[in-house]
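As a starting point, one isolated chain is supplied in structure tokens, in the form predicted alone.
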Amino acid sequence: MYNKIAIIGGGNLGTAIAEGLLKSEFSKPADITITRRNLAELEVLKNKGVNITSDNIEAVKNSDVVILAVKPFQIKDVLDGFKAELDPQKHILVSVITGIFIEDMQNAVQKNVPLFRAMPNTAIAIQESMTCISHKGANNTQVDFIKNLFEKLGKVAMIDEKLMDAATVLGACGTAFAMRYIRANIQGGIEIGFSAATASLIAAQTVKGAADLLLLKGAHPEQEIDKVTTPKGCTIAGLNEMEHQGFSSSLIRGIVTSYNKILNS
């Protein structure tokens, strides 16, 4: 029903979405159209059978789902350029643009097109994104379709749009926070004797395994912590020292600071 997908904006995020849809076999190459002014940057996708064009109107006409992946300052001009082609009985409009509200899209298109706002993170490039989605004017079939689409690119949470700023901090900024923890782990590993390459492998895989314990088993972090903290052991000694230095507190304060930065911007 919604086979044809247009991705308006073939930058890093737009191309990552296209690649993910191809790798997961959610879409056939011929069913995806991606736009960009400089088409030379899309040659890799073209060689895989994806339609490339610099004409947004053409892309929208030949699609059922329109994914907006342009820069925030471009959104009004881009929507003005093709809104006449949007058909409420045919199209679904999805924005993956930071800071663009559903109301912004509604005011721009002035049509009762089903609207979705999705907030993925950079792991979408390897189909491991955490994507939060909110919507307006969509029926259950349309919601299920868009949810399924982004599930091919990672995990999905359906949320109220008022929580989207919080989702940005926890799911998008959170990638940087996790990377900084891993980086510190690597530095510690080097100090206790490992090469940088080996410390990097151990730190990254350990974090990945820890996350999978929560995702696959549905466990609570404290349950898994209890399994590796023996009386008078090295794990609890290290954890307690980190807490004495403000480990959890600094992370929570960082999350709240990032959130307040968004609210006050």
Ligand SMILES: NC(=O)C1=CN([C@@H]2O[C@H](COP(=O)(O)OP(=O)(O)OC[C@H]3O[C@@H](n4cnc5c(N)ncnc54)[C@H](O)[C@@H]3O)[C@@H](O)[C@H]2O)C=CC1
The other form holds:
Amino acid sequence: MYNKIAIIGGGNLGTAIAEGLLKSEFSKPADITITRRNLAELEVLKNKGVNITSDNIEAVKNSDVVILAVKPFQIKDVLDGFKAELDPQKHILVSVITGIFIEDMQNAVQKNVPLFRAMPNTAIAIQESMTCISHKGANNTQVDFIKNLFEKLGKVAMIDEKLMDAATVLGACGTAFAMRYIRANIQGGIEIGFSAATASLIAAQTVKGAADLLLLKGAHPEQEIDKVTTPKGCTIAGLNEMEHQGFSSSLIRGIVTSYNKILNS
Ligand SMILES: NC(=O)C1=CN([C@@H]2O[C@H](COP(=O)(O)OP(=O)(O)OC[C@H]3O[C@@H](n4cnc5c(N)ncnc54)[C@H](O)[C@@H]3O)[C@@H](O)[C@H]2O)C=CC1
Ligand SMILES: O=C(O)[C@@H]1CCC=N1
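The structure above corresponds to the form predicted alone; please provide the structure of the form predicted in complex with the ligand.
To see the whole picture, the full complex is given below, headed by that same chain.
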């Protein structure tokens, strides 16, 4: 019923969402329209059968679900550009934009369109996103539809909007934090003897396995750490040195700094 999806802003996240929709077969290519000013960057999606255009009005007219994926400072102009085309009986508006409240969108569109905020991460391209969602003015069918859409693209948590900035840091910035952790592992792995390629494989698969132990077994990290740390062994020696150097503390402080950056923007 809400088959046609417009993604307004085909940048890093917008294209990742389109890729995930295609990979999951949630959408047929012809049912997705993605917009951007520089269309050359969208050729890959065009070659897969996705509609590409620089015309947001055309995209909105030809869609049921409108996903806003522009930068925060672009939202006002973008919404002003197509709000006249929004039909409360037809459209659902979903913003993935950091720091923009549902109320901001409501004030901008001045219509009773069902409004969603979703905070995915770039792993949405491979159906492995963590997406936090809140909403206003949507009926149960619309909520179920949007929840189902993002569930096809990873895991979903329905949250209170007041937690959306925290969700942005933990779930979306978290991809970059995890990558930096993996990169440091690769650097360490090379120093102790592996080629970059083998170190990358070992580091990434080890992190994936560790995450799956938590996700699939519902374990607590410290339970799993206990299983790895032989008394007087090398794991606890390494872990304790990392903690002496401020490992957990630096991560916690980084998360809080990211959060404060959103609050003060
Ligand atoms: N990159 C990420 O991991 C995540 C990003 N976000 C949020 O998603 C939004 C987009 O982020 P990115 O994709 O990283 O930014 P980006 O800069 O890569 O993408 C934004 C795109 O919008 C396009 N654009 C600008 N004005 C436009 C207009 N008038 N009409 C159509 N397209 C227009 C730009 O050309 C650009 O391609 C941001 O608000 C960000 O906070 C949220 C979660 C994760
Ligand atoms: O860094 C940023 O502002 C955005 C928000 C989440 C991921 N990237």
